[in-house]
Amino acid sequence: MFHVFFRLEDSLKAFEIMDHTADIGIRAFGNTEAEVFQNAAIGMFSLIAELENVQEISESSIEVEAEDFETLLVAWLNELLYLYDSNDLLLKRFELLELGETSLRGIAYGEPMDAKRHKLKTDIKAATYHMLKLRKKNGGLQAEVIFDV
């Protein structure tokens, strides 16, 4: 079963949820690598919590390096998970300031978790390399990431 989510501003499919035997994953879409990375982050946090009530009152700078684009995507998602786990930050918007094949610099926007206002959904432990894909498809780009839950 797949769940498909659209960005309201341009009605392009941003990501869809992929069921996996023991874990859960997302398929993120975009016209550029930056869009795929942003939509993968939104998809991951939509698995973690209901994002409608999350406000953008906090911003966190992020810098990540990896060997290639695919491993950079996993490193990006795991760095965002680290911010969530270590600072109790729910994040809902992501801006990439620089994106190269082996490094990125960006900003994540959100707010500290508030149990009275925020509804948590899934406890994600990590983005994994299992079945990791980042490829061109149907005139755009697509990434598939499985999360350890």
Contents of the next structure:
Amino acid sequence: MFHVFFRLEDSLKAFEIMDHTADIGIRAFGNTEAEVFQNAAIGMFSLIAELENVQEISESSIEVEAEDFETLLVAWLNELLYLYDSNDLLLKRFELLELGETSLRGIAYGEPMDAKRHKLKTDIKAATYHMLKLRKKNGGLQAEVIFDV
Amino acid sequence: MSESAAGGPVESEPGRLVEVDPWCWEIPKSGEMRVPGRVFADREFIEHAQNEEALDQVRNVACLPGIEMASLAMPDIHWGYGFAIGGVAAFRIDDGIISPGGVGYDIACGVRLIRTGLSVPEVLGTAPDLVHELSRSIPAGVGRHGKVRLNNRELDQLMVRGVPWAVSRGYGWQADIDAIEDGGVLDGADPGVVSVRARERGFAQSGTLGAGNHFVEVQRVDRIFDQAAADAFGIFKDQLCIMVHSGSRGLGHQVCTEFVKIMGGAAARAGINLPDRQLACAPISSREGRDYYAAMACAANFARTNRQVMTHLVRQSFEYIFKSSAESLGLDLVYDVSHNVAKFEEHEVGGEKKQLCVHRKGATRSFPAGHPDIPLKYRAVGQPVIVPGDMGTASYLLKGTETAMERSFGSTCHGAGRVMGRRAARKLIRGSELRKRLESQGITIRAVSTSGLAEEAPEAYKDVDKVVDVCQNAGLSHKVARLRPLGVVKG
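Taking the form predicted alone as the starting point, write out the structure of the form predicted together with its partner chain.
All chains and molecules follow, beginning with the one already shown.
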């Protein structure tokens, strides 16, 4: 489970949880844009379920477009939520094949949820634009997203 | 209520917040605000709203085009995304906007109350079995599938025709239709504007509870405040009742997600300056505005049908436990309200009758006696308003008032309102201990997720008794009965 939260090579946190009165948010970190997008996705699925038992059996291709880079992050997370909710997929690993200013292509790996094996935590309805932040910080990048739960 | 009403500001900066009366606070117009903000709250609630910056959200909504009278908030106000939870805003049809963020992701999330002819002291011993059976028959929790299997054509019919369609398919009784806001079907639904993705999220989820704050509760009527209204609603002391709280599930979430994205661009094209991206909106008369309304109506009909299918499952559970028909057990629907929705309604503003698009995000319609939109059987009394509380305390049945029409576009509160974040609640309260504590109070708990249970602990909410009292003092609704939980089924 340790690797979900920390990257051992430089002990930089992948993400942290932000509390909000009705909802919940994550602050994701990364050295590159792609890493922030990946860590935000891992953070989001860590809110939905314990990811350690989730296997990488299924592979989903993702293509997303948005108006700008910040809203692209929200669109990416919402596309993953659509995959989760329509196919009951728990996703745990993410690859960004292309990441532009207003579009991306990627792959998400995971498996269909199984109530017997997977510990499910919180349902997430959507990633919101509320207080959305994506900025450079301490030599790396940081993103903040609030979810409706 | 007038802008010149006397009262001292509670903030050091003069003019920012004015006490209209002990139950109403005004945020005077300033900057980009087109109308004042007005929050129905006592001193404790207004201070809480100030501390978590929910009042900034009331101000932001006051900046949107075509807003009428004031940007309002109910006593259960808390910080949301874009619009505050507990917010009410009405927009003129000709120059106003419609906003998916003013409705929320869980479109037509709401509550229904089902009464029985059973008195709790007579059936108390069966309550745990009943709760267990309800938890077995109603799919709950993260991503659970329902028992209703729909194809694309059936989903279209469900979205257009709502509860009457479900009843025609055997999910419920003819009399149920009359006891639902809008007769269980919001007009103007067009499945043509509901995306494939929204359908894919909806197909499997009809008749499922979901997770979060949604629940099915077995309740006991513990107090009657208004005997005449209780009689009209078929409610008596110690009566066993069932309350269902759920929404439009993935279908509604996807509709909102897509239209917030679409309307971000639409607002910019219409020259609307958004103080917060989550306030994305479009002119009511624009293509995007009309499409959103048509899609939202589909999701609203999905939500009402969802609660209808669960009502059918509740009736089946009662028949199994009591070995008697649901009809003979008196399992009638009292009423069904939606507390996240935008609707076209007629309201009188400044002596003039106007058609307005009323957004209620975490607020309940509260129409007075005599209003044509209330079922005939309740018209002499007022609209039943159902306010779910939290697990350990109580829920309320209220009735709508004339004052609500004057002060809040016929609206009142929708629940207790959170005061604590989910993570904070989980840190403070262990789900297993909470379960023990509630069970020691005689409340049976069936929850799919223990941590989810902790997130919904009574401590995480405002005192629902106080919220309902503030609404009563402000004149927005009147208390009819209080119900206390005997058993809770949660996701």
